[in-house]
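Next up is one chain by itself, shown in structure tokens, the form predicted alone.
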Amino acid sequence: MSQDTVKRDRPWLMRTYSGHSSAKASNELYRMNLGKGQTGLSVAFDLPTQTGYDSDHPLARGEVGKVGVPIDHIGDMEALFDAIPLDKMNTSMTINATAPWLLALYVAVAERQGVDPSALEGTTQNDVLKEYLSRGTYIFPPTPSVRLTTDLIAYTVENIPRWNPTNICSYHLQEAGATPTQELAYALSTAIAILDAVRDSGQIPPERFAAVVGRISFFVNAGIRFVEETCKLRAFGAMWEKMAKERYGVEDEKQRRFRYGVQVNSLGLTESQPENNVQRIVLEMLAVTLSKNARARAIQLPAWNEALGLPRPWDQQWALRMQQVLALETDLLEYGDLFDGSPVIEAKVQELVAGAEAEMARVAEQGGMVQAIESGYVKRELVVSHTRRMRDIESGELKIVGVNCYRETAESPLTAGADAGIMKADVQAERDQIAALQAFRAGRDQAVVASALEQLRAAAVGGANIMPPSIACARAGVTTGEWSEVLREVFGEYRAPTGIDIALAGQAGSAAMDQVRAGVRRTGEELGRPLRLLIGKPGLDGHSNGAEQIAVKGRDAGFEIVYEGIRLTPSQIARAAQEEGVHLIGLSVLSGSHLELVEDIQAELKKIGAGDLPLIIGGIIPDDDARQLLAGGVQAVFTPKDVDMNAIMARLVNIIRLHNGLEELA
């Protein structure tokens, strides 16, 4: 048989995760990527949109258009999909707490395009439970959040039947430190919590419930240990098949199929020697493609430079071409499953299944995933796992090429250009977005807006499905902040457990750690009280892994730690620093809003007479911005390349010592 007549499987859906600055700029990027052969869209929304704030809200300052596209109202959504026919597009939207609202806007835009909403295809991530554990873009307490997820699922199953109404996300669990066993256990426990809630809501007749199970999809992470990751995906499929059949009585094999999309591991991308990220991404892609029976249905790959900053269009093209070469040039799609019958693979799959089932039983003993989140159990387990990983990197037991081994390198031509290998968001974009939003508000029929919001409130209070009034709000010109504010008033807001109250053996045998502890103790004695460190997460960035690890490490080193979790205002941070009498403030910002937030915090500290308090910051901070921060009074800037946490702790001790007129310790 010639190569031309070999039957090949259809390739997976190919996406790149993108969106920045404005709806217009993002639309241009989408159309460019589609022209290069991308077969679906994956929309990144900015943090104000994800957390339910309009672009002109005080908490949105510095965050507009930074990590995604700002969507304030139907006009923005219409601009985002201008000249992109929604009846011919498969769109994935990474949105959780505000998922009903963004889907409502999408439906309203489809109507304006003349598209019947029942023809729409795509996915809303809509897994809010993992937000309490990892990304932090939750708004409401878990119970009403699950209710909103349930409403969206019930509505789409009946009205948008080709839509995937929730994407259970194990991806972000791995980013938060989950082992493969934990990733399986917590994702499947989340699926149980959501499916049970839909079933118990009574919105779907029992005879239609199999259709709900059939529309559940997953968003999975794939790390560098690609053999283990392949086994994890095979375990996922087997466990989901069993759960769908035995727990939910689904007879149709197609409705029991484990359907997942994937982005390979961004946690493992390094700022040091970032060119190594290319082979990491390719190897991680193999984990979700080699096994035909556990192959991803959609793949989006990060760009090589995401640990440095915002990828350029060319960087995203490179990531897309990786997929295209694998799918079109290799013979991968010509064969059946390469791993069926392998005793090595089967043994590892069974080991993962057994471990995941045991952890799921522990979650069930607490009453299920919602209760295990509210108690802090799951968060603590993830912090423990992540801490162990970080300490293995510190000790060298876990080797990262270019980070803790083989660090010698020639200068990379990839980062040598004038742009340093990344794209920067247009600083004017936030001002333009705010001006456009205010003009949009001024041109609305306020009576129609008020009526739509009142219907939304009535549904939230009365228990009716939230989607029909949300779609009415979208048509009426309601804004993201207005929609969310009504639900905040009805449901309240929530602060999740931080997970740093863990008991983990310290590094008693580490000479470096012993030296740090001695320095902390000596400095405290010389200053007359124990050293106290405030860890602050300002702005809307909810990626708290770094802050949590510094908090745990600082406490292990002998610091007293003040850490109140994510989404603090500059005034809250300044006030806490004063009231707690801290010696140093450490900020963690990964959203790109570091310049604005540091400026605001410094201003708040000056207001209360604490302007000379030492301030440090960690995050994804380009070199130019780091120089600007240091020139503006920040004492130290740490980025992902700074993995030696003992060295970081020693640096903090010396910053405190120098600030208080003490000599620096060696």
Given for the second form:
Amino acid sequence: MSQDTVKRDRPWLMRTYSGHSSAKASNELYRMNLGKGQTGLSVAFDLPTQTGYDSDHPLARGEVGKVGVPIDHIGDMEALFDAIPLDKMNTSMTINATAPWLLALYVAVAERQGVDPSALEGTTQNDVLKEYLSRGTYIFPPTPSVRLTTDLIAYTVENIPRWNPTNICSYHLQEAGATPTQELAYALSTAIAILDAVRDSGQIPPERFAAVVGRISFFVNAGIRFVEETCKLRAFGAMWEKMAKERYGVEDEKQRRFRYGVQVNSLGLTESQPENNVQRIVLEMLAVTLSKNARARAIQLPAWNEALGLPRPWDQQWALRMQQVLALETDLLEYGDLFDGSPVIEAKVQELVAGAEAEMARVAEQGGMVQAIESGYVKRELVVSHTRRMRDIESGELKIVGVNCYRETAESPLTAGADAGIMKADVQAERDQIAALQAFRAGRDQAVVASALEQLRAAAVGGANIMPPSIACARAGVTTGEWSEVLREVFGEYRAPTGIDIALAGQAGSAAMDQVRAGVRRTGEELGRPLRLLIGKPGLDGHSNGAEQIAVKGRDAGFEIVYEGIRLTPSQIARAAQEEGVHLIGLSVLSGSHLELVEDIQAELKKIGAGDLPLIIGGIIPDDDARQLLAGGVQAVFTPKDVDMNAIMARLVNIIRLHNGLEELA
Amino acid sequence: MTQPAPNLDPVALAAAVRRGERAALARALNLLDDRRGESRLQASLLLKQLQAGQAGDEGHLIGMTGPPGAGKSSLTAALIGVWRRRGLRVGVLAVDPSSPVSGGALLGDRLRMKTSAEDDGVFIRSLACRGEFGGLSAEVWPMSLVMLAAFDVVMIETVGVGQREIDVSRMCDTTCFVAQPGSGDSVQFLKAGILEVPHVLVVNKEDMGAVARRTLSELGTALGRVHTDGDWEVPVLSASATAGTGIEALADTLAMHGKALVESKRLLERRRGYRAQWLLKRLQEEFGSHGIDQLGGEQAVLQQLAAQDLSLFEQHQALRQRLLATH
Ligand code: B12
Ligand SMILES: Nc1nc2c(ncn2[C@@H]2O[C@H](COP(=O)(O)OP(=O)(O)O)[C@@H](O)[C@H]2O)c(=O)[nH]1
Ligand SMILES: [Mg+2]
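Give me the form predicted in complex with the partner chain now, not the form predicted alone.
The complete assembly is shown below, putting the previous chain first.
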């Protein structure tokens, strides 16, 4: 066969996860990306939209339009897809607790565009269970959350047949430390919990149930150990196929196929020598493309500056080009599966399957995924895995080039520019969004809004499918905050287990640790009582890994740790610090809202007469901001470069010592 | 080197605590936690000041105990809601175990007790049970006194099955045991007499259905229904912290026991007894059991303490001085 006649496979969908500032600005970005050859949209929403608050809610301060686009009402959604015909677009929305609401808005916008909703194609992530374990944008307790998920699935299967109603995610689990086995086990256990719930809800006649199974897709991760990751995806395919057949009796082979999209690993992308991230991203992409029988349907890649801050359009373009080079320039798509028949690959696949099945059995024993999440079991298992990973990095057993080996580097031109190589959020965007929202509210027919909300409440209480009244709310001009508030009132709010109450595998033998412990103990004695550290996660930020690892390490070092999980207000943090009599407040902020949040917490502390408590912060903090924070009285700033946890603990002890008039320890 | 403790004027501090000032409360609790010599002295002075302005029967001190995960913190949170609606101010001392290796601890109860941030009528302090004999740290009881000076209801949450409850029941007016549905432990402990009978038993998580109902009836049978002290009939209640059911009834029952103590005039006597117990424990801690022997043995010390009407903290200092002089 000559080169010219070779039949190539169609490439996967290439996406860039994006959205920022406002619907209008994001729309411009989308149209530019589509012009560059991107073949689908992947919408990033800001945190208030994801957690069900309007842009003018106090908890939204500093977060509006920051990590995604703010969508308050149908007007915003319409602007987001302006001049993008929805019947021609495949749109993936990373939305969970408020997924029924965002889909309702999408449907209402389609109607306004004159598009028949049944023609819509795309995905709502709609997997709340992993939000409790990793992603953090849950609102309601697990049981009503599963019900909302179920309602959306049942609705789309009957009314928007080409929609992927849920993307069961293992991606976020790996980002929270999960091993490949854990990714397999927890994602598939989640699928069971959701499918069983749909089945038991009685909304789908049994003869149509196979269609539900056929609409389930997955969103997975691919880390740097790309051979093992390839095997993981083959294992996923095999396990899913078996489950669809045996547990749910799906006969049609097509409906049993494991369909998945990917974002490759970001947790392993580094702040130090960030250019190395490009190699990592490309290698990880191989894991999900090399094996034709386990190839991704859609891929989105992070950018080289992942650990520095938000990517600029050029950074995202670079990431998109990586995919295009692989799909268009290489010969990858000309071959059948490269691994079928390989005993090496098959053995690894079997090992992963066996491990995952054993863990799934443990989850099932506890009553299933919902129960295993509520009891804290799964979260603890993830924290244990992540703790192990951090220890291995710290000890050098797990090598990360540029971080714990080969650290010497020439000056990087990539970060030398005036913007330090990252996207600066538009500070005006929040004010504009709030003004526009308030004008929108004033211009609505309030009676129509009130009656739409009453119907929503009735469905929430009575158990009718939540989608029809949500779509009616979207048309009526209800806001994201109003929709969520009604459901908050009906279902209540939830705080997920933090998972940090793990048994500590005693680190006896580490001299560095012993020294830190001695310092903690001695300082506690000198100050009359054991050292207490409050770890606070203010705002809507759900990145909990850092806080959890500092908490676990802190306890191991001998601190008494107060940690209440994510999403606390500045006032809650200040008051908790005072009530608990802590020696130090350590904030962890990765959302980019650190300046506003620190300012607010300092003000709250002063207000309650605790202004003298020392404050430190860790997270994604650009250098300029770090300088500003230090000048404003923050005692220390930690970033992902600081991987030596013993050194961090020693610093904390010394900060407390200096603050209390004791001399520093060496 | 030991850092000099901050100099706090006990009179002013006690007054501020009584006014419910949060910063003062926090400072007072820190002081009671502080093991430096001068701090101990200041703490005694503070407690003396607090006692001086009071009849001694203020507030209601409730111990909430039971196995880990039974829902003590969640129930506390639900009760806080009820109490606040009834206009009562609430203080909570939540005790968590600490790591025997590092001494470090995770103080996780707050997570389930999250209340409205701006409510000045609720104050939660977590404590690590620092591996001392008998379960509870010696600080807990004096801290509860500070809390009682500022709040209408003070709740102490401790983990425990078996021996540990005894500790909390020896410092609280009312002890409430929270049972986990389906766990036979509590029933076994009751039958074997290991579990000192609490004043109120509650089976939480009634939303779990049949398994909760079964535990409820087993506990009822095991109990025989009569509390060891006095004529109080121990009620066995059912509730769900997460569904919010049975919480009002639980609050009512706890209040009823408190009221019965006041009406039968046993509250003061009981609290005096606890103080004596605590004092004994403190002396034992500092001087060992032979110290107590020198003072004529446990019973003698307790009797002596109960009989006198001196400030407890003066007594403590007096006894310490006596022992120090003989050492
Ligand atoms: C893992 C990860 C996630 C996971 C989080 C899982 C979890 N439960 O934590 C998942 C996949 C869920 C996630 C989701 C999102 N993420 Co994310 N995520 C990351 C990533 C890749 C790593 C962060 C991490 O966990 N590192 C490991 C921990 C141990 O490190 P660390 O937190 O930095 O902590 C270290 C130090 O900073 C320091 N430290 C940190 N805190 C503290 C506190 C104290 C007291 C002390 C002493 C020290 C300290 O010590 C630690 C030890 O080294 C970063 C990029 C990167 N590579 O850093 C993006 C990143 C933080 N995410 C980002 C975004 C935008 C999101 C989303 C908002 C996207 C969206 N629009 O939906 C969502 C929503 C999350 C939410 N609810 O808020 C952005 C933030 C942009 C910004 N700040 O400008 C980043 C920077 C990526 C990017 N470039 O776009 N994310
Ligand atoms: N189903 C159910 N779960 C509950 C109830 N109360 C508490 N829980 C759950 O039980 C677990 C432990 O609760 P917690 O209050 O921390 O228990 P504690 O260790 O006794 O303080 C948490 O996951 C709670 O959500 C209840 O009434 N019903
Ligand atoms: Mg508790």
